[in-house]
Structure formats: structure tokens, C-alpha cells
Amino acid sequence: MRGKDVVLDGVEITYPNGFTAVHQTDLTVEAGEFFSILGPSGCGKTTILRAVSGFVAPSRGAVRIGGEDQTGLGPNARPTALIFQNLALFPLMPVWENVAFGLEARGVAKRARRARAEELLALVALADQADKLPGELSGGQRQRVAIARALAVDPAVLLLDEPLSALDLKLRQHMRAELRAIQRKTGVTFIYITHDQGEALTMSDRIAVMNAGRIEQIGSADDVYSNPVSAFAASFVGEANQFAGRVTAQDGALAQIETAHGSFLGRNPTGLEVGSEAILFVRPEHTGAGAGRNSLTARLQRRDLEGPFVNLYLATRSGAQIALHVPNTGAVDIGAEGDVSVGFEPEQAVVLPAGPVARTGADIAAQ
């Protein structure tokens, strides 16, 4: 199996009622890449997946796979396979027959189908489950059967539409590693749709952050998390403390922003000028108790223990909601009584143009 690149060339998708689900989009997914499209429900990410697979035709533009225009080709004629959220396994059909179903439709002989199914079941660590029914398997095992079935038809591109959403947390975490390992073994191009930032950050070579029908940022997991380029990307990918205001000074790589909660310095990657409306973002793990070049006073509202980490949620008298994520070493002790000083360094904060934002953990905790 060998992956192919996928190119969206000016793709736009507008429905007959006039609603544009995907605005004009140019996107290249490299051959053999694990590429995730991350965004909230209704942002258009599944529509893009359906356009690549052939279930939806672009209103404008073209989809190319391996350099070949897919216009006019239905799902069965494309070098793709799609795994749905519900997996759609046949409950009364043994596992190996589920895996080989696509081969049967292509007229492959039973012995060859069985051999191919067993090869793929070994690839997904289910070699001893071939004759069981899907209902006799765990959720994670059924997930791997669905992957094996998709791979049986030798796709160049495997499309996955939130396939782990129905699994519990531990199983999702396990399956992330399984999916990544399978992708590396096969070399097939994976395009993975999710609203779960943990999935995208853990598995992906690159991530596209999508909102309201538009891709706002594309980059590696580290780049998207550490160097967001829009207010939405900064707030949706990971948690972030945010302070809205106006730029009052800028000097090289830094900008000063005046907010209702104080004046702060942060990185200025988009070159915002004085007078620009902006939002400063700083990650909870980069916000700490004690003094910093940027500082403000707040009072503890809530303390959540997550084993090795402690999440602290504070509020300032001016109404700012602040989250701190600290290791559970006992080194940080913020009491329930009295105000404390909270600080962060300019190099750990980013000042971005004002725009739509996602809800933060601090927002939710304050409710």
C-alpha cells in the first residue's frame, strides 16, 4: 500500500439553500501523511472529507488525488476508503468476512479473500479473532476491524470521520497509538476528522484548524499549539487565558496591549500596529503564581485534581477568568482565602488580531 497526495484546488461547497459549508479552500495533504482537520461541530470539516471521498461534489474548484482530477468520479471509482463514526460492521458476518467484504464485491475468490483478511487482521493485532462475530469484540477491537476492512481494498487515502468518538477515554487514548502505528506501517495517507484537540495533537503530522467553513491555520502540532495565528486557533487548540484590549505600543517582536485588567506585553507575530484591537493569549501552563513581567491579582475559585496535575481557576476583581495548570508536586500552594499575584512572561504570550474565539476552561469553570 502506498499513499497519494490530496489537493483541494479552490474548493467551495454551497448547498441548494444557499448555505456555504466550505468557503474557497486550497489545501495540500502530502502522500503518506497523517493529516487531521480539527474544528467544532458544523465547521465544514466532514463536508471536506465527503468531497474528497466523492459523496459531495464541489460547487467550485477540484479535488485531485495523486495528481488526477476526481471530478465526476463516484466513491467507488476513487482510491479512497471512508470509515464512519458508527463503523457499519455487519453483525451476523464473521470478522474475516467483514474485512473481506469489499474484495467479494470485486469478485476476488474466497480463498484469496480469507488470506488477505487474515493478513490485515494480523496487521491490526486481531489475528486470533477472524471467526468471531463483531458483537463478541470490544469497542477497540471493532474499531480495528473497520480499519482492516477499509485497508482491504488497498486505498491510497484513508478517510476517518471521528472514528473514536464513541469510545471511552482510556480506549480512545489507546486507539490513538494504534491508529498512528497502523498508518506508519502501511504508508497510506490518513485524513482524520475530529473536534478533539487531544486526538489531533497526539497523532498528526500536520493539523488544519477549521472554523465556520474556513481553514484558519495549518501546521505541525507543536506549531499550531505554540504559535497560533488567529484568535480562534489560539482559543480552540488547548486552553488559553485571554485578555482583550487595544495595542498601545509595539517594538520589534513584542506588542503592549491595554486591557480592562491591566497592561501586558506579548509576542506580536502578525505585526499589529498601535491602535489595533487585539487579544492577548497565554497558556495555563505558562501562567504561574508569583511575580512576572506581566502580573495581576486574582482569587482562587476552584481547584481540580487530575492526578499528576492540578488545575487552578481564579478570578480577578475586574472579572478576568484565569486558569493555571501546575504539576502536583505541592510546590504551588494557593489558598482559598485572599488575593494572590499571578504572572507570566511576554515571550510565553501572544497578541493576535481580535476575532471569534472558542470557550476556555476558565470560562466554563466560572459558570
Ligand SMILES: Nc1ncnc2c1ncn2[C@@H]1O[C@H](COP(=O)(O)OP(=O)(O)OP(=O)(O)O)[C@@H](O)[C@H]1O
The other form holds:
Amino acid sequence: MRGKDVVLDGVEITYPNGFTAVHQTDLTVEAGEFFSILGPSGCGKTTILRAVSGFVAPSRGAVRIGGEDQTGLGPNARPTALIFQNLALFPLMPVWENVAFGLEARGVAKRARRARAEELLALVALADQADKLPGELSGGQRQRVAIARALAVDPAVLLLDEPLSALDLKLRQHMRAELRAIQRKTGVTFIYITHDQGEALTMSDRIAVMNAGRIEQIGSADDVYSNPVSAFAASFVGEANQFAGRVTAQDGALAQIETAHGSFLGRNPTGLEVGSEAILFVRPEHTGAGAGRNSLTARLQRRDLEGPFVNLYLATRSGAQIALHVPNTGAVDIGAEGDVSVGFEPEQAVVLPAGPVARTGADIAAQ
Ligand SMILES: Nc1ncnc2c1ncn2[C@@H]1O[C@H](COP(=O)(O)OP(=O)(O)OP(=O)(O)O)[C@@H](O)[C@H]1O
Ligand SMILES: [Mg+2]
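Next block: the form predicted in complex with this ligand, after the form predicted on its own:
Everything in the complex follows now, all chains and molecules, and the chain you saw is the first one.
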């Protein structure tokens, strides 16, 4: 198996009812890459997968796979395989026949089918399960059977539409590593759709952050988490404390922002000018007890122990909600009563153009 690259060249997708689910998009997924599309429900993730797999035709632009224009080709004529959220295995068919199902339709003889199924089951670490029925497997094992089945037809590109969402948390976390390993071993291009940032951050070579039919940012996990370029990306990927206001000064790579909760300095990656409406974002793990170069006075509202971390939720008199994630070293408490100082460094904060946000500090505190 060898992966192929996938190019969306000016792809726009409008459904027959006139709704444009994906606005003009240019995107290149490299051959053999583990690429995730991360975004909230309804943002157009599945629609993009449908266009790549051939279930939906772009209203504009073209999809190319391995350099070949796919326009006019149906799903069976494309070098892709799709794994849905609710995988359907045949319950009365042994595992190996489920895996080899697509090969029978292609006229492959039974012995060769069995051999291929065993090879794929070994790949997904189910070598000894070939003769069981799907009902005799765990949820994670069934998911791996579905992956083996999708790989049986030798796709160059595997499209995975939230394949882990039906599994419980522990299994989902375990399957992340499994999926990554399977992708590495096969070299097949994976396009993985999820609204779970943890999945996207842990598995992907690169991530596209999508909102309302548009890709807002593409980058490595580090890049997207540490250097968000839009208010949506900053608020959707991970948690962030946020303060909306107006830029009052530019100072080299930094911008000063005046907000209802104080005046703060943060990085200015998009070159916002004085007078721009903006939002400052700073991660809870970069917000600390004690005043930094940016500081606020706040009162503790809630303290959640999360094993290695303690999450502290504070509120200012002016109504700002602030989250702190501090390592649980036993010396973290900031005083349960009265006003305390919290702060953050300008280099750890980012000032971005005002725009839709995914989550606010108030949402986090109210969770
Ligand atoms: N057949 C259709 N006709 C009209 N609109 C559609 C159709 N299918 C999807 N949509 C709309 O297009 C938008 C994008 O849908 P899509 O299924 O791509 O979202 P998604 O990002 O996969 O969401 P989820 O995470 O909930 O699966 C949504 O607003 C949806 O209502
Ligand atoms: Mg979807």
C-alpha cells in the first residue's frame, strides 16, 4: 500500500437546497500524511470527505488524488476507502470474512481472501481473532476490524469520519495510538475527521481547523495550539482565557490591548493596528498565581483536581472569568478567600482580530 496526495483545488460545495456547506477551499494533503480536519458540528467536515470519496460533486473546483482529476468518478472508481462513525460489520460473518468482504466482489478466490484477511488482521493486532464473530469482540477490536476491512481494497487514501466517537474514553485514547501505528505501517494517506481536539492534536502530522465551511488554519499540532491565527482557532483548540477590547499601541512584535478588565500586552502575529477590535487569548497553563507583566485581581470560584493538574477558576470584579491549570505539586494553592493576583507574560499571550469564538471563559467556569 502506498499513499497518494489529495488536492482540493478551489473546491466549493453547495447542496441541492442551495446551502453552501464548504466555501472555496484550497488544500493539499501530502502522500502518506496523517491529516486531521478539526471543527465543531455542522462546519462541513463530512461534506469535504464526501467530495473526496465521490459521494458528492463539488459545485466548483476539482479534487485531485495522486495528480489525477477525480471529477466524474464515482466512489468505486476512486483510490479511497471510507470509515464511518457507525461502522457496520456483518454480525453473522466471521471476522476474516468481514475483512475480505470487498475482495469477494472483486472476484478474488477464497484462499487468497483468507490470506489477505489474515495479513490485515495481523496489521491491526487481531491475528488470533479471524474466526470469531464481531459480537465476540470488544468495541475497540471491532473498530480495528473495520479498519482492516477498509484497507483490504488497497486504498491510497483512507477517509475516517469520527471513527472513534462510539467508543468510551479509555478505548478512544488507546485507539489513537493504534490508528497512528497502523497509518505509519501502511503509509496510506489518512484524512481523519473529528471534533475532538485531543484526537487531532495527538495523532496528526497536520491539522486543519475548520469553522462554518472554511478552513481557518492549517499547521502541526504545536503550531495550531501555540500559534493560533484566528479567534476561532485560539478558542476551539484547547482552552483559553480571553479578553476582548481594542488595540491601543503597537510595540514591535507586541500589541497593547485595552479591555474592560485591564490593559494587557500580547504577541501581535497578524499585525493588528491601533484602533482594531481584538481579543487577547492566553492559555490557562500560561496564566499563573502572582502578578506577571500583565496582571489582574480575581477571586477563586472553584478548584478542580484533575490528577497531575489542578484547575482553578477565578472571576474578576469586572466579570472576567479566568482559568489556571497548575501542576499538582502540592504547593499550588493561591488562597481560597479574598482577592488574589494572577498574571501572564506578554510572550505567552496572543492578540488576534475580533471574530467568532468557540468557547468563553464563562463557559469553562460553568461546565
Ligand atoms: N444533504 C444535505 N443537504 C443540505 N444541507 C446539508 C446536507 N448535508 C449536510 N448539510 C449541511 O451542511 C453543513 C455541514 O454538514 P456536515 O455534515 O459536513 O458537518 P460536519 O462538520 O460533518 O458536522 P458533524 O460534526 O456534526 O458531523 C451543515 O450545516 C449541514 O446541515
Ligand atoms: Mg460529520
